[in-house]
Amino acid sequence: MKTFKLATALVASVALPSVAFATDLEVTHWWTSGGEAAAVAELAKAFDASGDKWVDGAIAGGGGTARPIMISRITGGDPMGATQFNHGQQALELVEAGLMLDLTDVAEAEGWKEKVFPQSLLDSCTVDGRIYCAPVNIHSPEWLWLSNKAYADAGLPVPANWNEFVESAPQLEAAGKIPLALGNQPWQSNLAFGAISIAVAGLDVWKEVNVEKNMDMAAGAEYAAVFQAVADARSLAAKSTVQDWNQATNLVITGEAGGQIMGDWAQGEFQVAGQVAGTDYTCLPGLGLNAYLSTGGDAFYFPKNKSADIEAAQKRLAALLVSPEAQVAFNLKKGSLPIRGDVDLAAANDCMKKGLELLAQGNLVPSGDMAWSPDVQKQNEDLLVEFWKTDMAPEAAHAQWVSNLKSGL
């Protein structure tokens, strides 16, 4: 079993040797927000002292907006130099057509094979045996945030899980409190779907219909239930009306919302803000209800160049993603967990500990982004995002789910 050490003392920055060429790269991707800032200069810090220069390509909106902008781009023939996707099936057309560079060659000799933990992560970077992206961190969205001011104003105890969370809504209102922030992202009501699966059908049953692709159980009892749950959440959140996550969760770090259903990634948003984890606000992986994590994340592809010099840095690049150096300093502003179990984390918070400990006991799912492709996972954001605007009805959406799921069979 992979341990975390949480040692004494930490490296803040990464150390390389300077290169013979300084190389200009753009790197696109979508962590815009203040948490996602702090945690990218880290990234451009790190490759900017190596000798080589970090050109950043920040575009804002989330995956949602940016992955077709990328992906565009690269079809198109201007490439940049590196780009953020998710863990998972995101990139995977655009390997298979020969457009990413290969870093096997890069992996082998830092010796990712050993380190990556988990070794999914590795795994969905890899087609046909080579390796084509670096991960970067591990990211769950299996979370409940909770303010603790905002339940302190209600007289409350803060919820120890979901089910808690859910019978205080009634008291949170009375008390002018927005039970549940969620903003209007598609991707927010499928990622708050997701939680809520895992929270009340449990791993097992999530495991039977996403990995071993059981439909009986999908139509069955134990997801009608998450329908139900779902709905429940949605009154809940009736009044949140902001757009972006982390507008949801300024609604939670300023007391206006009780909790938000959202990824590791608040932390970065509490962080910036200056609270305190476990004093100012409450962290329930698994809802509180079951404490696993799936282990979902960033990577970084290189799509092909035709600049040798590009290459050269594209690779650079990649080597230092993966070392303890930048795992330390990116994810401890991230929020996000490392890849790899050997590096110092000496100053975790509270609830990045909570994420260590399931980490180290292998308390893992493997993230939908891995099991569905993007066509059945477009198909039921889609479903989703209208379940929970409108009063469509448990039982309906539930069976338009299991249609959804079949199709990609």
Contents of the next structure:
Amino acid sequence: MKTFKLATALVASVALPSVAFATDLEVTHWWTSGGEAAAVAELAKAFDASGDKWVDGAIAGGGGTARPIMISRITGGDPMGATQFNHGQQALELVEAGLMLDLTDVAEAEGWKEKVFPQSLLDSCTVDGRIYCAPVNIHSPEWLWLSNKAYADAGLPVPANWNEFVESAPQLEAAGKIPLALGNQPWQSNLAFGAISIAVAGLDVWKEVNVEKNMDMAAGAEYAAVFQAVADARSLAAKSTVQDWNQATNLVITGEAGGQIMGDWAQGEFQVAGQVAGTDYTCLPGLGLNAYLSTGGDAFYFPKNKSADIEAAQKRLAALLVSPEAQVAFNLKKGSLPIRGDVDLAAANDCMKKGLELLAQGNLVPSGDMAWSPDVQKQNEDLLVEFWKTDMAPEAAHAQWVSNLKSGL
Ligand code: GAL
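Switching from the form predicted on its own: structure of the form predicted together with beta-D-galactopyranose?
Every chain and every other molecule in the complex is listed next, the one we just looked at coming first.
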């Protein structure tokens, strides 16, 4: 018996590695909340299992903090292997500067043009007919997340839409709850404004302004009503003193706050907290007023590196990110929708099912990230932070907002 054990030990010690030598790839992203970390771990696990090595480069503080760091590393000659950006124009200048890897051969070999849905996601990766990113999810920012517990504690029905939410807010506040949870970062004010815009002004007016760039409409009565609604929301969030979006989500999870306007990445937090959609929390896409999906979300870009081994590993990762297996494992944890229609999300919960239904119906609008340049978005982010955090009159904010848009025409 002893001999047998020794022989086994010897064989084990000289066994060759089961895969080819792994190439380490540093991947930067800003997914650091509980739900986000659980989701990105699925991508890392899949890449490691494929024979390469995911070296995680998480950057805390959200996209507004992470993107400048990513960009300066790429322009400064210290590129990572892959990095997250949102769908849209955020990496356009890097692509135009020739700093990003052309993935067109991967896209063609993997049939991305036939598989990625909606096509707009691949369009926003395409520059001069060449493809430079691998889309990984569809996130729609415009959801209202409600704590069933907060309303039960206050003896109130859970609101069915934004208007009912605003109407019942005084009673909720009287019961000691914060009506609206909101984190104190610019992109969150901007996101809430975008959601209220479509909910109050309607989809057609939103498209007329953000797609057709109709500035008369932007200055008109519909958006005056939007700015008044945002001023109302401002008072409902006055007692929300948290910073990060997931801290605001946690106020809803614990029942301290009635609701939060946030993207469906909030799902990941409810899941990590063990909460069940429809039982513990209620989700209202389009704030329950205009059921649609704004196809925001994330894609990975691959900065050019000097090493052929790294480039080969970059292309393997790009193909893996769009694969059905990675799409299901990642998006179920992330709370986002997959970027291809041929995957089975049997495990999707009630909220994801609402999103999948809207996607299938084609109730889609292009994400705000794709409609205006990062510069115009930044001007309006700064304006909206001031508007949300001060007693600036809605009329003044509306006028400045129109002026900012005109600067981007
Ligand atoms: C968004 C991103 C999401 C989510 C969110 C909060 O820009 O698309 O994946 O993580 O930031 O960090």
